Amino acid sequence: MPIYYVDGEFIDSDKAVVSVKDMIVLRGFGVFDFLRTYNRRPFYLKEHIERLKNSAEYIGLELNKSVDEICKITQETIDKNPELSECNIRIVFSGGISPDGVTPAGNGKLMVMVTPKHENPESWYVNGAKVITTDVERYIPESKSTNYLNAVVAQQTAKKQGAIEAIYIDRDNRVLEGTTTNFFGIKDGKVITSNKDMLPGITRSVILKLIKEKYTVELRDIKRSEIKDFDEIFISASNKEIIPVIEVNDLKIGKEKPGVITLDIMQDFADYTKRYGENK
């Protein structure tokens, strides 16, 4: 049974609880971050915790621990789960209990949940996957808050349509991001991705560093109308890495199979994460 960290204690996962009066329960008010390990080494741990801190600041939630303290607690939680060869790590900071149920009182709870890494279907990576678009704009998109109503509804719609992800389109017809992913389009050898009004993905940032010397990168708004013209599309996330997209809604992309550039980026990322895990 996994061991979690909850508000100063390491406890069995089935005993991990939070008060029903906490604002994370009553209002969906809290922040979280998610990462995974490679060879049990947490991938870009400090960057994820710094993003957690930024997420909290965006919504006016005060963390009661420093970035370094949370990093240390996270590593200790991983170490207390030696039976897991690879881990998914979810770090949550709740809004805490509020006297009026609305105003934060600075008593939020830190939780670190370490679980076995979930394996996605191999077909996603070998054959490519379908995504849909949905007309949604996240409130304060730079914050990875626990208010995921839009994502939950969008994912249900995606599943009904045989898709693995839903991509948000705003009122200006800009392609922003997925419910849990970042979006990349490739046209004439150029790799294009949004650079504002979305969550700055850690996996996305690593990809951009890896490819900057090999491909021309454009950080800019992407219009909905551009989707049909892309030669290749892929999405990225900590729990998905890089997944080729071969269909958007009912529109076939490129040659309806993972493209050459996408496959090359996937290989570069796989090589990098292997080295990362070995360099403990």
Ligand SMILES: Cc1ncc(COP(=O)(O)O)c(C=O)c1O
The other form holds:
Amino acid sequence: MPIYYVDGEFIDSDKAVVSVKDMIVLRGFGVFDFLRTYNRRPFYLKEHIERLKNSAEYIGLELNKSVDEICKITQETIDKNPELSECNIRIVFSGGISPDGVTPAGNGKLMVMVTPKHENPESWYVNGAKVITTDVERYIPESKSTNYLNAVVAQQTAKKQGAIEAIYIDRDNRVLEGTTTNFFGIKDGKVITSNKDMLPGITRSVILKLIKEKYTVELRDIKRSEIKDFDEIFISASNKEIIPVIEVNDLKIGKEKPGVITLDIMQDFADYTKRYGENK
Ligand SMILES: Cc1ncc(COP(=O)(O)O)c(C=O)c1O
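Next up, the form predicted in complex with this ligand. The previous block was the form predicted alone.
Next comes the full complex, and the chain you just saw is listed first.
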């Protein structure tokens, strides 16, 4: 049984609880972040914890621990789970117990959950996957708050349509991001991804760093009408890495199989994460 960290203690995962009075239960008020290990080394841990801090600042939630302290606790929680060859790590900071139910009182609780790494179907990577679009605008999209109502509902719609992800499109027809992924389109050799009003994905930032010498990158708004003209599309996330997209709604993309540039970026990313894991 995995060991979690909850508010100062390392405990069995099934004994890990949070008060029903916490704003995370009553109001959906809290923040979280998610990362994985490569060869048991947490991938971009500091960047994830810095994003957690930013997520909290965006919604007026004060983390009562420093970035360094949370990094240390996260590493300790990984160390408490030596039997896991590769881990998923979920770090949650709750809103805490509020005297009036709505005003944060600076007593939020930190939770770190380390679980076996979830494996995605091989076919997503080999054959590509379908996504759908959905007209949703996240509230304060730069914050990874625990309120994922839109995502949970959109994911159900996606599944019913044989898709693995739903991509948010806003009132100005801008393609923003997926429920838990960032979105990339490729046109005439250029790699295009939106740059604002979305969560700054850590996987996205690593991809951009890896490809900047190799491909022309455009960081800009993407219009819904561009989707049909993309030669290739892929999505990125910590728990998915890079997944080629071959269908959006009922529209076939490119040659209906993972495109050459996507495959090349997937390879570069795989090489990089392998080196990252070896470089402890
Ligand atoms: C809304 C949203 N966008 C993008 C991402 C991708 O971010 P990352 O690459 O840091 O996992 C996530 C991750 O869960 C997300 O929830």
